[in-house]
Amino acid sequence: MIRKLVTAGALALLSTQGAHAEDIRIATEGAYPPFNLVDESGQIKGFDVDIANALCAEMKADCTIVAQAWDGIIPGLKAGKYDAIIASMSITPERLQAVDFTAPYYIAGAALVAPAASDISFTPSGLDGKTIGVQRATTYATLLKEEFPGAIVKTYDTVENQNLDLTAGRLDGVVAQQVVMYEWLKTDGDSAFAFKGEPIVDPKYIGDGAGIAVNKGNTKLLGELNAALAAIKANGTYAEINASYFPFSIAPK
């Protein structure tokens, strides 16, 4: 396999030799570490990208991976810019009206991170009057709006930017995906910040986990992706990728 991964607006080519290779275009966000990010050299990397690579290898497909801003990632799919989205997208009833999803490829909850010394709690009363950061157009933003009406919600284009405001003292806390915040606490949060309360895994907001999105009616690609996902779980490839990122399993049960 020959790989060349570059930033948004350019192509990241993954060539897999095979008699029945097909061309598949895949979008990811590139701003959601450790799942997808663009590193200092301009390469798109992360758990989502490694899963995409493994699926393409299993399907013997020639894949192109592009970075796409989150706000436009479903519209881009529907406009035919790419064939699938592998970008930690939660499977929800609302999104199922617009796209079709594979079986989930991982599951993680919504977590609250705040200053370690804070007495804030991940409850409606605990967030009452608190300024909480969240990435816009996400299930976490919907969760805050509907279940924490007393919170003062400030939205951001990326998790990175909401975390920058948290460290600058402009927020009382942030809500984001548990694993993403686990990674941030390890690298940037130091001992000054901590998880507060238990993650929320209510399917109403978190969905059934993160799935791979394809356009409605694309049953051929959907079936191929589901078969490849089952195969990499069965042959140990998924477990190897998981272990290279996290000390715990995020595989769906």
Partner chain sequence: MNISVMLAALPDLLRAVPLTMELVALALLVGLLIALPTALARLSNVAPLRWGATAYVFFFRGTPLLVQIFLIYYGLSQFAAVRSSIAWVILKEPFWCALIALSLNTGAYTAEVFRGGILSVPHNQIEAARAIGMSPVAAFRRVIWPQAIRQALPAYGNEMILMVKASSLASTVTLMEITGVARTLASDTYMPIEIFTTAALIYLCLTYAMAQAIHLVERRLDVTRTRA
The other form holds:
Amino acid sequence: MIRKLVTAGALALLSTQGAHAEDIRIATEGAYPPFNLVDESGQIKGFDVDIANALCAEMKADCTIVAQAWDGIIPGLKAGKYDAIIASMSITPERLQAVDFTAPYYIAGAALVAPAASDISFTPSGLDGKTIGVQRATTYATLLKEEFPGAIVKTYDTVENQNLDLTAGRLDGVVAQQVVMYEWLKTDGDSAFAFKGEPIVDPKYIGDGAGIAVNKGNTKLLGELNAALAAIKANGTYAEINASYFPFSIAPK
Amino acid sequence: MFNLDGFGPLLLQGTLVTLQLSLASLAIGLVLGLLGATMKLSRFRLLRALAGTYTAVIRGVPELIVILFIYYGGVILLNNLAHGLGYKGYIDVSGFSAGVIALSLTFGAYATEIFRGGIAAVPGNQIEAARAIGMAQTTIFRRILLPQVWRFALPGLGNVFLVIIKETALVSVIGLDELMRKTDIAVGYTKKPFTFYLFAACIYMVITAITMQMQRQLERRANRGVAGRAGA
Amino acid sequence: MNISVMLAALPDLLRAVPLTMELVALALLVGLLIALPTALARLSNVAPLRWGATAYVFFFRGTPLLVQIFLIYYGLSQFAAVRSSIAWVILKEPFWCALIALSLNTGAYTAEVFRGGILSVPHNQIEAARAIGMSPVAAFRRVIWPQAIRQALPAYGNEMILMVKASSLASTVTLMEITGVARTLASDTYMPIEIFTTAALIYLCLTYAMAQAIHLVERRLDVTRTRA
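Can I have the other form now, the form predicted in complex with its partner chain, not the form predicted on its own?
Up next: the whole complex, starting with the chain shown before.
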């Protein structure tokens, strides 16, 4: 038993991967419901995963989807751990310096969620002195830093932990992606929490929507992904996936 | 006692990965420790300095930083090196490998000190005597040094291994699906942090208890035939 | 390696040093306060005391610190009763949660270090102390403790250094100590090698300074050395 475990471990340690043209490794986070999450059977699923599978089917590619901690997801791509990121990543100028993006595959604003009874408002003065939760290394963290300097920001590894702390009452509010919070309010937030103010949709702050990231210079994969994305939008697959999650369209205009 | 909401099998899988991670780190760490101790006792100053730097760095830097460094940085360094040597493919440092490398480096650093102490505790005249009756260097190491060093080092090594088992939890931070990460997943899904973290704590305690029991038996075995210690 | 990235990160990382040190110093202090009674309870003749202390030590030495921190920070907040209790004033703050976890953790390890130290004092000394009419308290204070602490100091010094390293886990519950800042910087700059190396160097300086301080105290307490 022990010998077997050790051997298995040693083999896993030594495995190297050559690059195969038709094999695409895709990373997602796995802690961002309903876009990507891991269920009780250990399966990665969600909107991002369905889109990834639809794209792979369209491209006739053999895809492996791996879960990867968010704050290391771009370093992992740059290091070559996988070929693409489909993880609800907003296209921003900062990230464009590090990676290339496809056209956006969905768009959602930045929203403030707070206890329903709170009179907090989504304005610089409204968040002044308030403790606001946000996920590390997101556009929302940048937004808070730049536009709401008066807010006391607490940084979390995952949105799930951030929302646990909102429920626990450690936070006056959280700033996160609108649709994610919509889903959370529907399933876990019951009536105790609510959206406050209007979501921010200005591309200056939230980027141009969520895109698929590939390494700079990987124009072949980028082109294939863009073509596949256009195809699944045209043939109705995209609308079908969208409708299975949300009663409204999140497709970019 | 625990309602696991169907996450039991997932947590069991995680426990197996935790065990694999611990045992692989133990195996590689033991080799690193012997190597480190030999280097520290070497006649060459360069080897001594290398081993000294290795143990000082590992003992002075948080394991979390070591893990993050190897996972995010190690893969860049490794591929730069490989490409420099003309290798065309891509070498991946998976979460598992990064964990094993970081934890075996940790185990190795502490084991270096323990082995060094163990080697120093073997009376020098035994080695002289062995050499006098014509034993080869490797035979001396295998038949005289190793059995005794093993006996002296066993309690210390056992303690470091217990530390390593617990440090496997840190590898969850880089997303490896061991027990702690599976627990995080269950918490994210069920919103029951207390239940699941307490359950994880219980599994770690069971692993610790079993390991301690095995350590006791190994020590008893290693001490057999030693006056005043046998079967204590 | 990009030195300018490392230099640019240095001020941010150094600003986080006081928080790390504060956590470590307070945890060690509270840990000491927990450790001595626990060590005595572990050696006590009163069975319930012994069992309680043994269970505490086994739990905190037998489980990962990360689990302990999450259990206190995220776990306790699962219960509405905890959230509405007076204890919430403290448990609400990540700093206090991290401090409680670190203190309980080091308290358990230090208790074992002390227990070892106390057991190392030859029993006939205690008998002799009692024979000349010392009270148990006086015997402990004047005979056992001074020897036990000297015996325990090297192991306790190790524990102090381990605490500096352990404090890095506070980053997992939103505290921006050295590791927390390093992780944010690494994900902002995409330069993990440079950032984590700089953080590692800062930790090395901290642990080295601590080791030197411990060494100094050890030498002062070492009565077998002849003093000029």
